[in-house]
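Given as structure tokens, the chain that follows is alone and in the form predicted alone.
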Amino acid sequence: MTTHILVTGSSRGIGRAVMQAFRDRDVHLVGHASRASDKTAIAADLSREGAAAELWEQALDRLDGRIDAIVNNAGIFEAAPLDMADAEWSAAWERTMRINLTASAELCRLAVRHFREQARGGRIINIASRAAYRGDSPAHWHYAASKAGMVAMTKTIARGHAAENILAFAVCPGFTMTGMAEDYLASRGGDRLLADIPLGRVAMPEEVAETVRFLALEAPPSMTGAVIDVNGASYVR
């Protein structure tokens, strides 16, 4: 049976690579973009309350009323320096949490309820970050916190719903060669940061995408709750 999958944040970087990784599989895909510039994806601004539910309903319509797996990849990486004005710093925190964690949680909740209704189970793959465990720069407290929340949420879903064949996994990339990572590397002194990666390079989006493809289609059920690191041994647990 064809697997129906929703991928958020699919217009660039890891999300685009994930879409490509499924191309030759028996998969019916629906992508998501924050703006309508990608005509093949559903446009939804996940910083807006209610947008996640609207995205889910539109995805269901495109996927003939059935979703078997969701990849929560949409996220932002925006600096919030400590010397920002109080209101601006708080607004930056709320925006990052809304997009990176709350919208993902809303989609996970809708997915779990849908999987229960379908009585076949389903799979959730949440794209977190090395920052969930290692932390991030002083200007990115909110980003690290949002990704740590995503990991904790994934484990909770896995523990609470495994008996219903609802499986949940998290992927924690380190630096990945996307627009977000390139900007950060440039701003923080790329050579010095690369020296902290034993592999000697950042991950490619295709490497993360291959991990996602395996978790969505092939990973054995006993792997539920797993957090997979893709960071060139820059952080090992």
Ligand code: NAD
Second form
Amino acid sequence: MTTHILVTGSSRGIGRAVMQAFRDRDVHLVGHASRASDKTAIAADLSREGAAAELWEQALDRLDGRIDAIVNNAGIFEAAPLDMADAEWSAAWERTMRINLTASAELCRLAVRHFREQARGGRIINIASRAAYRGDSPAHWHYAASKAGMVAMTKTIARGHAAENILAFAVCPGFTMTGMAEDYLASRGGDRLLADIPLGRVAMPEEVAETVRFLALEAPPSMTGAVIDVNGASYVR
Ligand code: NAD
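Structure of the form predicted together with nicotinamide-adenine-dinucleotide (previous: the form predicted alone):
Time for the whole complex; same chain goes first.
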């Protein structure tokens, strides 16, 4: 049977590669973007309360009332240096938590409830980050914390719902050559950063996408709860 999949943040970077990885498969896909730039994707600004639920409803509509898998990929990596004004730093913290963690949690909850109703199970793939384990820069406490939260949430879903055939996986990319990573490389002096990656290069979005495709369509159920690193051995655990 055709697998119905919602991918958040599919307008560029890793999300766009994920959409491509599902091409030529027996998949009915719906993408999402923060703004209505791409008319094939659902527009929803996940920094806004209530947006995740609206996105879910619209995705269900477009997918004929059945979703089998969700890929929570939308995310931000915005610097919040410690010397920012107090209110600004706190606002940056809240914004990162809302987009990266709260909106993903809301979508996971709606997915689990839907999978139960359908009584057929389903799959959740959360795109976290190497930062969940390794930490990040002094300007990115919020980012690392949001991704660590995502990993803990994924494991909790996996343990709580495996018996209902609801499977949950997290993917932890290291630096990945998207807009985000290019900025990062430039800001940190690319070569020094690369020296920290035994593979000698950052990951390509297609490598992360291939991992997501496998988890969504093929991974054996016993893998539920797994966290897959895609980081060129820059952080092994
Ligand atoms: P990107 O900036 O290229 O794309 C991010 C996506 O998230 C876009 O589609 C964007 O529309 C969406 N998004 C951003 N803000 C949003 C908002 N307010 N509402 C709705 N959607 C919003 O990023 P990317 O590098 O492709 O990252 C994708 C995921 O992978 C993110 O969760 C990111 O944290 C994670 N990740 C990326 C890297 C990396 O080095 N690129 C490393 C580890 C993890």
